[in-house]
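We begin with a single chain expressed as structure tokens, specifically the form predicted on its own.
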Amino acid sequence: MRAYTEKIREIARRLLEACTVERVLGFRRGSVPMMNAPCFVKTPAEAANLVWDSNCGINLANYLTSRSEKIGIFAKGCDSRNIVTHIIENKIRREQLVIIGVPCHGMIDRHRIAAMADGEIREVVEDENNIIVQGDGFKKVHNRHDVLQANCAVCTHRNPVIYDELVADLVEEPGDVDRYRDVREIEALSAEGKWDFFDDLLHDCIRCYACRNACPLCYCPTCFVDESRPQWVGKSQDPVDVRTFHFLRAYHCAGRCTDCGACERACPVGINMRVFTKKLEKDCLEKFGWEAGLSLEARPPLDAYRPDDPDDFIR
């Protein structure tokens, strides 16, 4: 995907020189390895700062909420699906956007790579098939496919669903992926087993809200965890408060989550909170035939009433 960089810079320069957009949203090189940073480019000269590689996992749709200017945005498959959701939910207008689609081969898991390193990582470079990690006194080469983010390994929408132009040719979508195997394994546990699983999963949560802040769906002016009149959830590290935060946030994302992995990528302690949203994603698919962000025409299942909606829950 490194070959995308020059094309991305060329497109950004062209859009800004022609005043087609007021600014372009993309990525610049981060200050530490595997942490490229979102950035707004406002002049043609600044387009030279844009990059694209396997460390662009942050969902750029998170930076579109309630903006008023004309924006060019580089969008992976999951980014574009969240852009669709933003448009449907009236957080941005389609005519404000020039969407440059970026067919995606998946982003690498910085937590997993760091855990396998023999010290502090100083540099990470990549070629078509490998990720080369270097630090003080060590060098490791990983097959790129083996260190993908978990959501990328099961992604079936790698191509953008809406776009005005493309950075490269569309990639082949995988057709033999079992997206919900981990969810079914949890569903098969006993009630006690499920309790133990989630108790262990959330044990290390420090309530930093990085997952919420990284999520493109969490744009409420005041989050329920910050409300004081009434106070919906405590501010402490009490396990009940921790569980309440994660479960309620997941339900707020029901029928809207695209499994972009931004929450898990942002978590400083490596919690896989995607298991919450993936369960709800699976239920929406099985009960309503719904996948979030694929169409500007269809309303989400929790946003519309149908006479044939499932009603087993009331029996």
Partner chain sequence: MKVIYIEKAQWASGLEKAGDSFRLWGPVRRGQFYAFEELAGGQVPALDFRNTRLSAKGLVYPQSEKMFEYTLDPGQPDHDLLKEAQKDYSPRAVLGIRPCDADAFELVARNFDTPEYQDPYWLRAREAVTLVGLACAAPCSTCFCTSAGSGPFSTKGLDILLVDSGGNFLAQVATPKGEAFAQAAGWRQPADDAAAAEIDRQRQVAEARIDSHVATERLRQQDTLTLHAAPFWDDVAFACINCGTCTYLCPTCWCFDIQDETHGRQGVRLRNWDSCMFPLFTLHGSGHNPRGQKVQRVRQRFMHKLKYYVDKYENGIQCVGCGRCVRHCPVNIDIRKVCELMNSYTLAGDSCAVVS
Given for the second form:
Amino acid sequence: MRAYTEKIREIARRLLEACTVERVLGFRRGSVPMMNAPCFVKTPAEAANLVWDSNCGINLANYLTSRSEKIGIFAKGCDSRNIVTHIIENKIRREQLVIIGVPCHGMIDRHRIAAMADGEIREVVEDENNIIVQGDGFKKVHNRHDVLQANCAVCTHRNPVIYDELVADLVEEPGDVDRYRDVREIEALSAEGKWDFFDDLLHDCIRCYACRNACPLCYCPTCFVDESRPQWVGKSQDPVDVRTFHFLRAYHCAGRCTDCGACERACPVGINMRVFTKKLEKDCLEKFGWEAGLSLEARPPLDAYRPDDPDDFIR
Amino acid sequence: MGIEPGRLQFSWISSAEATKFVEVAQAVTETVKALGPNTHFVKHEAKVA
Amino acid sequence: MKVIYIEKAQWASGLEKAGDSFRLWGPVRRGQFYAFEELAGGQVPALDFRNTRLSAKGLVYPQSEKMFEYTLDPGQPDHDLLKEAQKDYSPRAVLGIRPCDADAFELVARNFDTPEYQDPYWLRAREAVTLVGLACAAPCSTCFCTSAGSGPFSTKGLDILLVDSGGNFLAQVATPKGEAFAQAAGWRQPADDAAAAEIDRQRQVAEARIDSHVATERLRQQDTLTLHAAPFWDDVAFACINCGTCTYLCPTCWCFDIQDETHGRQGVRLRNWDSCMFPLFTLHGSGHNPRGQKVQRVRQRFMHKLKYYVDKYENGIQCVGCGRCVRHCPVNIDIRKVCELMNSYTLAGDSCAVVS
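Since we've got the form predicted on its own here, give me the form predicted together with its partner chain too.
To see the whole picture, the full complex is given below, headed by that same chain.
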């Protein structure tokens, strides 16, 4: 990862010095362990602040929406797929971007690592295969594969799908990954079982909207939950309103979600709302052979009509 | 979503297909009646403190 | 301050007894974190936590709360009248609250209990609650309570402070409410001077362990408009996604929104926590939004906590240093860094005036 960081600084400096871009979007070291912060680098000197490690899970495509500058952006597989989606949806133009691809080894799950520690974590460092966690009076070494973010553990697009240059050689894409075991388990529940499962899943939601706001797809000028004239959803903690928010948001992401995990990562109370978007992702794959953000040419399934679209749910 | 099968139905009916509309409307009504009143996604009053 | 011994063997039985006259709340493990919940009979609070994910503010000031209700059903005797919603304000004790969170109740009282206005919902709930705090022997690296007018052994806002001393709790009884709770639990074994010395020793150790310090002494003298126009806001706000994590986890954020909901012939007036991070927070009926930009909203949150409040109440910053926003901000916006920027800010050129 140190090699990535050095290369990233070098590329950012070069792009800014040559005025190829006005700004570079990357990560700087955060103030707490396992937390890097997205940042905009504007001068070649500031490129020295950039870092790359397993704590760059925030999706940087989220910061591109409707920007007008020429931007260099570091993109993991999922980021690059969301950049494609942004371009298709006219949120940014391809010509504005210099995309520096970052072949990804998966990001680590800071919530889970914190929960597994025997006290407060003071420092986390990593080498090729291990994540070394230290705190007052304890030290734990995790194999990085055991502590990946849940979405990274089942990722099949680690390499960027669109880029102008690469930080390193492409990585091998994992073979037979069962991406949808959790979704199938929920599908197998009875209607009542599903209702109870979702009730429990959303019990702790505080409607802070971190999931929505961390998501590059959620760029509506006014989200339906924020509409006040008319008001579509109640704004209290009533469970029906909370559930309405999560379901509707997920449906708005159908055929667009890349399972980047930004929503789950951002959630302050540990809700796995990815089960909603993954169900729709699975449906898109099974019914339309579609995975979001892989091509600038293909139109998304909900954006196109084909006479052979599956319609067996319609009488 | 936790809604019983049958409570939500989709159909495609042309404005010229009055007979189909009647059939579907009757079938839907019967199915939903058999399921009884909906208890999910119904908010009688906000459940808050 | 009066100190009593509570043998840990008497802890559960004392709570059981107190449960006859108090509803008991305490930290309970929920998945990866702890939350305050009502304890069932015989259930003891989980005291092995560092702090709860959400602060205790919701116990007195729920995230969503009914204020009024009405019915238009002529069959009801009180139809067509707006009535205050009925609540349970019977005595309740919160066990294991951290000193920072208890201090936050004192802080927000400056908003909910003023000479001009008294918020009846907050005041009644606050009056009904007895706070039995747990001293922080091992503060987190993100805790900066000692810079924010609180401390790991502070008794501000608390009725009782429990200090863990191995086989016992040493309990500082700070108020008559605390006295009444100790009575109800049957805890009455007075401690000697050594206990007070032990508490003081532990306090010093805990305070020394806090390695996060934030300077606030220049905030007051800073010019408001100069800070408002400072060049660092764009950089501070860049990563912000404008979610409500910081405000909703904060024990001192007190803003709310009032909503009416109608259901058939009846309805309620609710109030919900609101967040200055949300565009809707300031949206006018005209459609104009004075804080329509993200940077304006981020600036507002920090200016409120670290400047407007400081000037208005002359009582330090609107923060107790619990560090929740630092730990849980999804993009690592750190109030300690922002405070440092605001506190140390000088207009370029000020420090080296040119003399010709």
